[in-house]
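Single chain ahead, written as structure tokens, the form predicted alone.
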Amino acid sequence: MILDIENLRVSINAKGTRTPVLRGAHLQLEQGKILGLVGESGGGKTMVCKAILGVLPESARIESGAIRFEGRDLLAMPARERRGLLGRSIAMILQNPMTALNPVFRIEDQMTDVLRLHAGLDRAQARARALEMLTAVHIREPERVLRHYPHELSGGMCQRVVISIAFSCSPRLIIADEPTTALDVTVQHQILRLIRELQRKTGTSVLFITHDLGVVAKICDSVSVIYAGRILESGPVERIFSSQHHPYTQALLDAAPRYDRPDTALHPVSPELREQLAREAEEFDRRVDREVAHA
């Protein structure tokens, strides 16, 4: 197991008010696999990502749990050692490629700086590796692209560059935070296929954060469903799509358009189910508070 998150509880403390945002989250990602973390906006997906990377906002507090990467708890590591993993062992693909790249530096500078810092390559080696990675993500004329600034490339091209940077140092884990959201549908398909192709070729494990169940079906091996900071259901993609155990998972599937069934009516998540989930979250918070008080 390359990533094992156990009982992770995170709260935001602002103006004297404590707001739980992750409630005992539990995730397991196997080596060489893609795990989809799916849920609607505000469910806690990105907070899981930030907790792994150690970039939670200052107002956030980790109250309990463990984040084990290759058996070592990231939360127990010295800050400097943990930062040393980022870029080299754990990489990130951000949601918006136009803001993920620095607009004042050429693509060559941004790619070679990463390789020189994390892989210890000299300038010539880093440039050769950058060209190799741009070719791997099917960019034509990589020499020309290296000379460009981000604003001179399309969104799809920029995202290919971001993906090439993420894979360039051969990390063991990549976190992809909704990497196709800012792209049109045709480019989304290309980017998903590209991530899957590179993942299979390199054996890198991927935590793929998304709100799109269609994306999960195309690219992921397993999936965890999150709502209000709670993991409601986890399992292999085939099982989740064919036999859901939690009503919220079924509600998400009913709310997603089916390209193979264009005449099927869509059903939003019902207010009754949302109220039930809110009550369960409140009961979980009360139970945890009682346990803490008696500890």
Second form
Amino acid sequence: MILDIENLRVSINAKGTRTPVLRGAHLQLEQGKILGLVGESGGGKTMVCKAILGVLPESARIESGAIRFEGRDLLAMPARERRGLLGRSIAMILQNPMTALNPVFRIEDQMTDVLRLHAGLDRAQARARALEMLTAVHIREPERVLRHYPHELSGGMCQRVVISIAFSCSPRLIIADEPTTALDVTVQHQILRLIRELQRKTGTSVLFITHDLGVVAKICDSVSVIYAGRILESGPVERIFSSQHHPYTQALLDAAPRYDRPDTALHPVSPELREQLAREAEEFDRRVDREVAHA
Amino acid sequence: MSPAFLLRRLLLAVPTLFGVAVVVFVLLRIVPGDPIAMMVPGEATPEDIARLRESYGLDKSIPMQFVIYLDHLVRGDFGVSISLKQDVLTLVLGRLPATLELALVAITLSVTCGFTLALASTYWRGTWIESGVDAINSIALAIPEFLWAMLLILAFAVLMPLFPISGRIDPMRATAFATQFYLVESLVRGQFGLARELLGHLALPALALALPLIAVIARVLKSSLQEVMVQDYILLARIKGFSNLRILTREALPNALLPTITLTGVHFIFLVGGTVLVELIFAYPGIGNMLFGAASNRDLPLIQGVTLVFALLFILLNIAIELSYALVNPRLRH
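Next, give the form predicted in complex with its partner chain, keeping in mind that what was shown is the form predicted alone.
What follows is the whole complex; the chain from before opens it.
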């Protein structure tokens, strides 16, 4: 188990009101696998990845739980040591490649800085490694791309660069937060294939965050469904797709276009189901409040 | 930035300067006040006054006067000062270095302090340091430079006599210089004792000019830093494992520079304008001080000369600011 999140509760405290955003989330990612975390916007997907990376907004508070990376609880770790893991052992692919790169630096500087920091390479070695990585993400003329600024590249190219940065220090865990959402459909396919290919080659574990069940079916080994800060269902991809246990998972499937069944109509998640899930979430909050009061 | 762009900007300066020359020339001649009346003794006869008026060309019509003025101007002749009886260009060029040195020290001080305050208050966001910097900023911004000049004199020359309050240097030592750039010259020659004395004289006037600008720079840089700090690429830098200090100074600062440079440029121009009053208060021998003298004496050629030099300075500054954009923003280089 490379990543084991247990009963993670996070709330946002703003203007005196406390809003729970993660209600006791559980997640388990096995070594060398890709775990899809699926849910709608606002469901808590991004909060999970920010909590793992320790970059939660200032107003967020972790109320309880543990985030174990290779058996060690990140939340109990000294800040300095935790930061030492970032870039080296844990890396991330951001959603929007056009804003993920610093506009005032050349690609070369943005690829080599992390290599020089973590891998202890000198300028020439880091440059050689950057070229190697750009070739690995199938960028033609990597020499030329290194000299470019981000605004001179297309979105797909930028995402390849971001992916190559994430993989460059051979991390053991990569968190991909909707890495294809901002790209157009043909590029999406290429990027998914690329992530899968690099993941197989390096054996890195990937936590893949998405709202798209089609993407999950294509690249994930297992999947967890999140709604209103709760994990509703987890399991291997085949099981989730063949026999859904939770009505919300079924609703999500009905809401997504299916290439294999082009004639079926799309259904949005029904208001009744949403209401039911919201009631469950409130019930959960009340139970937590009682427990807290009791303790 | 292409040479063609530079050339075009420099050519555009010509009509601007012409406009300034027209406005100043006409304004000076339609406002009340007579330079001849200021210079003649009470017992002068009307004939004496008429003769003087004629010798300065003031008896001709305003358009005629302007044509003559312009004709001399294009040949590099700025005229002769009425009150000081010397060539205007020589006078202005003799005083300009003192003002430039004052402005340069003031802007260096503003940028150093402004950047430090902005970076510190972003780094220690949400702590007492941020609130402290905000408070200092509001005070520095609320008080204009001439009032700062008075307050600084009270504090650091009267209550605590740490700094001299008048002039540029002890007049006995001023003879040792070959140029008018005393500070630059003493630094180049390695005469650090002399440089320290010059800086001592510069300290209070430069600080008076710098304080409002420090506040402006700190405020603008801080707000653009805060905008930049929530960008994705800062998040990526954090995830790469860089320290907060490195993220702030290396990743965020270059992105936050653009609005700060624009505003610093504009306010630097105000600062140069502000030298007029500050030089007067500190009896600092720059062109600002000379402009005041010229205005009180209704010395038309001198006022015209100083104003044109100020206008030229502003234009050159603006071009320099535009050139600096391309340096900090690669997207503007094409």
